[in-house]
Structures are given as C-alpha cells and as structure tokens.
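Only one chain is included here, represented as structure tokens and corresponding to the form predicted alone.
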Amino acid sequence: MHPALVVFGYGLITALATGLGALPFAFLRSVSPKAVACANAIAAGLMLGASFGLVAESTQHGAWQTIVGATVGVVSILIAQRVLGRHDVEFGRARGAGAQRMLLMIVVMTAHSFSEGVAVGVSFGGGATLAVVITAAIAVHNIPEGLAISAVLRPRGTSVLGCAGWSIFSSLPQPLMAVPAFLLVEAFSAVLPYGIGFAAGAMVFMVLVELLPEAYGHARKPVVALQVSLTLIAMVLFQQYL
C-alpha cells in the first residue's frame, strides 16, 4: 500500500474517534436550561484545557509564531461573529443566537483540526512508531473534543447521530491535511505553530464570549465556575498523562 494512503487511513481514524464524544448524550432524555448551562460549562472546560495543551506544544516550535497565530484566530472569530450577526442564521432546529453559537463551534473545532492533521502527517516523518503514538494520542484526545461539540449542539435540538456526524465532520481536515504534511514535512513543520496558535486563540475566545456568558445566564456562577474548573483540570491531566 502506498505510504500516503496509510497516512490518510491513520488520519481518518482520528477523525472517526471524534464521533464517540456524542455517545453520552444518547442517555439523556431531556435537556433543561440547567442542563444547557452544564453542557456549556463542560464544553468550555474541555476547550480551555485543550487550548492550554496546544499552546504548551506550539511554543516548543516557536513562541512568537504561536502568538501571531492566536491573534489571527481571535480576529477571525470576531469577523465571523460580525458576518453572522448580519443574517438570520439557521442551524438544524435552532435560529438566531443559538444557531450562530452552534455554527461558530463547528467552525472553530474544524479550524483546530487542521493543525492536528498536520501533526499526524509530520509525525510520520519521524518513523512508524512515533506516528502510531501520535495518531493514538490525537484519536483519544478527539473524543472529549467531540463531547465539547455535542455539548453545544445537543441541547439545541441536534440529534445524537447528528452530533456524532458534525463531530466527525469537524475532524475531516485531519486525514486531508495529514497526507500533504507527510509529503512536505519540512514546509508544514514551519507553519505548524501558526496553525496551533490559531486554533488555541479561537477556542479561548469562543469560550469567553459565547459559552460562558450563556452558561452564567442559566445557572449560578459558582456552580458554572466549579464545573469549568474541574473539567479544565481533568482535560489538562488527561493530556499530560496520555
């Protein structure tokens, strides 16, 4: 089998793993306002924890490149919010602000997946053993990312299957970017910190501007803060010992 097909297959595995994050929502019969707040808090904690891990990894490849990427990520979300705010957005059963939040979540996590796809492809340049380890790590890491996506989509009427589908969709850049990154390792290694920084900046901004304000609107602030903190710590530890 051609090496590029092998790389694509590994990248596809990481993308499919993201869909597993929707499974917990198969056991929820109803979604109350408090459940929405809880879901947003969980998503916020997972995304913040992932962002911290991304920054820690990215600065090893270039600190100022990471800062530039993060700044571009924040500006991109600002522009996306402005553009979406001018239209009556629909996403599944949701309309208006809820639909905008769902769409932004998909956009942010899809952008995040580009850097992970590059990481998979670049890892193959270091040999098969390194590639397997990195691919497995990203695949497992993608499950809570799918949970974060589902936590935003499910309370707004998206089916469990739909949540899994959108989660997998958000990770499709991983197999698509893994192949060119494998074929052009040196070129993609140079842009990796920019991409990782972009994803981290976009996720942090999304949490602070979209997820947390809504969570605080449906639950007591200490409860939301506790959920975010515990989820963030769990995500950081998960990445640390993965």
The other form holds:
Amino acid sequence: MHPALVVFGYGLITALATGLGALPFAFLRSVSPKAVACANAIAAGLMLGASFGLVAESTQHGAWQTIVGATVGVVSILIAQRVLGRHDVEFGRARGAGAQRMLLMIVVMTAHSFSEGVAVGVSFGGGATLAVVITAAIAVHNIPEGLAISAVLRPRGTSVLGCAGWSIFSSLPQPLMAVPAFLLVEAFSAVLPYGIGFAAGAMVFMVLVELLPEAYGHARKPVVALQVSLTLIAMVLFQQYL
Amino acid sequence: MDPTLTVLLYSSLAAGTAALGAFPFVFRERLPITQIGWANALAAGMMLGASYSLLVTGLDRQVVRGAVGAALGILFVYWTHAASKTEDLDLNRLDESEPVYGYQVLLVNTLHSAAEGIAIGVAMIVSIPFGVFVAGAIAVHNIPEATILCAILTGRGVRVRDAGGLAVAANVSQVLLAVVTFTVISAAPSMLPWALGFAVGALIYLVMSELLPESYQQAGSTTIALVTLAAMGVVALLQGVGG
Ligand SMILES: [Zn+2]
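Structure of the form predicted together with its partner chain, given the form predicted alone:
Below, the chain from earlier opens the complete complex, with every other chain and molecule after it.
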C-alpha cells in the first residue's frame, strides 16, 4: 500500500475516535438551562486545557508565529459570529442564539482539526514505528474533543448519533491534512506554529465569548468555576499522558 | 542578595503596585461600570497568563502530583469561599452600603492575594528570573484589581488615599505567602510539583469564580473576551520569548 494511503487510514481512525465523545451523553435527556450551563462549563474546561497544551508545544517552534496564528483565529471567529448573526440560523430543533452557538462550535472544532492533521502528517515523517504510537495518542486525545462538541450540541436537542456524527465530521480535516503534510514535511512543519496558534486562539476565544457567558447566565458561579477548572486540569493531565 | 530577600523585595513591589489602583479616583469620583468590566478582564487575562506559564513549567516535572496539587488548590479556594459564605457574593456592587459587604470584599481580596503569593514563591523556586517574571505579571494585574476594590471602598465613603492603602494591605498576604512558600520549598524541594499545581489550580479557579462572572454584564461578552485574551496572550508571549 502507498504510504500516503496508510497515513490517510490512520488519520481516519483518529477521526472516528472523536465520535466516542458522544457516548456519555446517551444518558442525558434533560435540556434544562442548568444542564446547558454545566455542559458549557465542561466544554470550556476541555477546550482551555487543550489550548494550553497546544500553545506550550507551539511556542517551542516559534512564539511570534503562534501569536500571529492566534490573532487570525480570533478574527475568524469574530467574522463567523457576524455572518451567522445576520441570518436567522436554524440547527436541528434549535434556532437563534442557541443554533448559532452550535454552528460556531462545529466550525471552531473543525478548524482546529486542520492543524492537528498537519501535526499527524509531520510526525509520520519521523518513521513508521512512531506512527502507531502517535495515531493511538491522537485518537484518544480526540475523544474529549468529541465530548466538548457533544456537550454543546446534545443539551440543545441533537441526538446522540447526531453528536457522534458531528464530532467525527469535526475531525475529518485530520486525515485530509495528514496526507499533504506527510508528503511535504518540510513545508508543513514551517506552517505548524501558525496553525496551532490559530487553533488555540479560536478555541480560547470561543470559550470566552460564547461558552462562559452562557454558563454564568444559567448556573451559580462557584459551580461553573469548579467545573471549568477541574475539567481543565483533567484535560491537561489526560493529554500529557497520551 | 540572599534569595529570600529577593523574594521579599519583588513580592513587596507587587503588593505595593496595588496602590496605583486608587489613582483614577484622584480625578473622578466614580468609574463607569464598563471600565470596571475592563479591569476585571485585564486582571483575569493576566492571571490566566500567569497560570499558563506556571503550568507549562510544571509539565516537565511530575505531572500527576501537579494535577493532584491543582485539584487541592481549586477545592481549597472553593471551600474558603463556601465557608465564609462569600461564594455567591457579587464582588462589584459599587453602591452597596451594607457594612458587612465592605468586610466581605476585603476578606475575599485578601484570600485571593494569598493564592497569588504562593504562585510568586513557587515561581521563584523554579528560577529567580522566572519568579521575577511571574511577580511582574501579578504586580501589573494587581492594579486593575485594586481599582475595582477602590471603586467599592470610595463608594462607601473611604478616602482615596485610605482606599489605596487598604488595597496594599489586602495584598500583604501575597508577600507573606510568597516568602513562606519559597522558604518551605527551599527546605523541602520535593514539595515543588504539589505547590506548583496548587498555585495553578487556585489561580484558575479565582479567575473563573471572581473576575469573569460579573464582567460579562459590565462590558459585553465580545469586549471581555478580547481584553482577556489579549492580556493572556501578552503574558504567554513574554514567557515564550523569554524562555
Ligand atoms: Zn488576582
């Protein structure tokens, strides 16, 4: 088999793993504002933790490139917000602000997968033995990201299967980007810090501008603070060990 | 200079900068609520930046101990808020005249600074330049925090210079904890990962429970998100460039 196909296959496995993040929500049926707030806080902690890890890695390749990437990431979310705000968006059963938040979440998490795909491809350039380890690591690391997406979609009425589907969709850029990155390692490792900066900037901004305000609006602040900070630490620990 | 004195010097400077927070009230009696929101977001961003820097230095140490320490730090601050019945307190009520409220705000501020003192002390153990960097970030972030405290105090009839003085006094716990943490971990270096984690957890919890919640209603979510992220980015960038 052509090595590029192998890379694509491995990338596909990591994308599918994201769908597993929807599983814990099989048991959640209530759509109370409190459940939404709680899910938002957990998604916020997961995304902040993931961003901390990403930035720590990316600043080793170049701090300024990371900042440039992060700025572009923030501006992109602002533009996406404006565009979505102008239309009366519908998403499944949700409308208005809720639907907008769901769409933004999918856009942000999908965009952030591009740089992860590049990371997979570039690291495959390092050799095949390393590759299996990296694939397993990224696959497991994708599960909480699926959890974050499902945490935003599920309380607003998306089915568990729908959550899994959108989670996998958000990771599809991984196999797609892994192949060109694997074939052109040199070129892609140069853009990697920009890409990671973009991903981290977009995720942190999404947390600050959408997820936290809604969480504080519907739940007591010690509860939100506890959920965000404990999830953040758990995410850092989780990603550090895989 | 003896390293303990270095810690004392820089943490004292950090506590002292809180006096600058009273500065706006020399010219005007009160600040518009939007600016209080800005101050919250600035302080939140710099604290998140400082906890990020600490977290990154902790990643190449014992991560599990660090995570357990972080959980303890989070739970400790949560417990102090709950035990003192301040967990649901709105910390930005500028025209609240109830006497108890003033003392509650001072208590919350003092406990807040104590956690930041641990962060300075721990960072000084990692290396003196890193400690100076964290102390600098905390020092600058003390200014907007003190401005909010002074807005509440001057609104309650406290004179501007007394408000500035009280803001510094609320930060004395920062100096104390910085020196104690530094001395204790110098004597028992194996405690470093625990203490590092504790500081990270406590700082993140403080941002999420004290600074951000009220800010969104004060200045709107886009402004708050941009200011917080920018402040955080500057601290993280300085840390990344510095090493
Ligand atoms: Zn603070």
